[in-house]
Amino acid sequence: MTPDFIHTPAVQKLLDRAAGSDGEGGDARLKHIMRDLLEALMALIVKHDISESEVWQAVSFLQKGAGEFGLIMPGIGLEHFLDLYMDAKDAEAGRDGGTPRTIEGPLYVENAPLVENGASLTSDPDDTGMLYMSGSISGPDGEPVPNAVLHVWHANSKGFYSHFDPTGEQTPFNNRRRLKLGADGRYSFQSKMPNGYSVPPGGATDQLMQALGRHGNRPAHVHFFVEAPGYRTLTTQINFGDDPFAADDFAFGTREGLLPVPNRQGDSAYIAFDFVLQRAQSASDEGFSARARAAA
């Protein structure tokens, strides 16, 4: 079959009410989102010769992959891409500048608490050395940011994250807090040293991984927002330089700039790092993506 079988007047008929476009009212938007993204993986199926069967398993995986949806589009650099695709609009738009972003992954829990700068992220105890982190958060000048706040979140030494660590052992908001910070733009806190880890075992992002002839695995990291008032919201995480997945990173998330080394002392660890934020432009600029994200 070729692929012109898809410009048939008997699929493009099928495509316009499927989407919509041959009749009135709906999200005109949407309609064309969909009606291209349905002519996309039908061209798919004509140009693979997808079978039925092979059709129906991938909708069987979808389904019973569904709550790891987060880790697959990390995984199969999805989320990596919108980064790039943001990255290039900024661009054009002459917005370059700033500490890179890069992705959110599943894991953020909203309404971690509200402490003062300097404060330890750790509640549970942790057979494992001291994460010692600090640096600044600037403008695009060089100014310091006032009055920002500074969320940290990260996997303990197992490589589990609080509200979804399979053990149920860690209490609520361990490794996570939001840090108040002042008028000079530092930031400072302390926390148990987080591992890297791997996606589920036997799961829909592990399955995936191994028929693609990949693996699962993410390097030793650190997850940030950090918002200010007047500077535009920024999501992005430090992959410790010295883990043998900072390289190889499953999830794309590894970017240049994003890669300090650890002093290492003994068990514990010190990384200096810098933030610099871009102005906002508009009111959304500091705000937060429409993402989905867990609430406790």
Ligand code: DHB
Given for the second form:
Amino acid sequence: MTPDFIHTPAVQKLLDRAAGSDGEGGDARLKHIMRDLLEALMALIVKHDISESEVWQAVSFLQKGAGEFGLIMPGIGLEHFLDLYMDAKDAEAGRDGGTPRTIEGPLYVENAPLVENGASLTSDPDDTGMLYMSGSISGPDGEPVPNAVLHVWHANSKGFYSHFDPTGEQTPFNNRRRLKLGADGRYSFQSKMPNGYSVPPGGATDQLMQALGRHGNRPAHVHFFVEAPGYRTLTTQINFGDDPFAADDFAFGTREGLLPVPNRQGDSAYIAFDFVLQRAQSASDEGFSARARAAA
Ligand code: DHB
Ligand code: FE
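The form predicted in complex with the ligand, contrasted with the form predicted on its own above:
Below, the chain from earlier opens the complete complex, with every other chain and molecule after it.
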């Protein structure tokens, strides 16, 4: 079958009707996107001669894996693609500089305890060393950013995040805090050392990675939102530069400039890392993306 099959009158008419393109009402933007999406899927079916059985197997995979869509998005590179796309649009608009953004990932939990600078993030026992992190938050001219809130979240020594821990062993906000910072833009916190993360064994993401001949591992890392009045909210992470998966992160969250090598002292480690924010150009720059997030 040639790709032209997509352009036959029967298929084009089907697309117009399916996407509501031939009628009034509905959301015009959605109708355009839906029509293109359906046409792209149909073109894919023709290009790879995907059988009826294969289509329904794919539907079943998506149905059973729905709970892991948030994990699959980074795994298939789409979350990183969004970063690349936002970077490219920023560059086009002359908005560059500052700490690189990188993926939020699916494991943030809203409303973590708001604590003073210097606090510990860890509430639960964990048989490992300490992580000490500190640095500055500054703006484009090197000015200290006052009154920032630094959201921090990371896994425990088993690579599990509180709220999403299959062992059920962690209290809700373990290794999650919001640090309320002062006028000098300095931050520091201590925490129990995180370990690398792996996708849930046997889950949809794991199945997909195996079918692609890939793995589902991330290096040890720490997530951040940096929020401050007058500045653009930054979504980023640091990944441990000396972790074996630092150069092979299944979620594509590792980026140049975000791979500090911890200063290790036995089981413990020190990381110095400075954040540089862009100024906000609109109120929405100071907010968060509209993504659905877990709450505890
Ligand atoms: C995934 C897990 C993470 O901890 C992360 O930061 C990004 C992605 C995931 O399971 O896909
Ligand atoms: Fe993570």
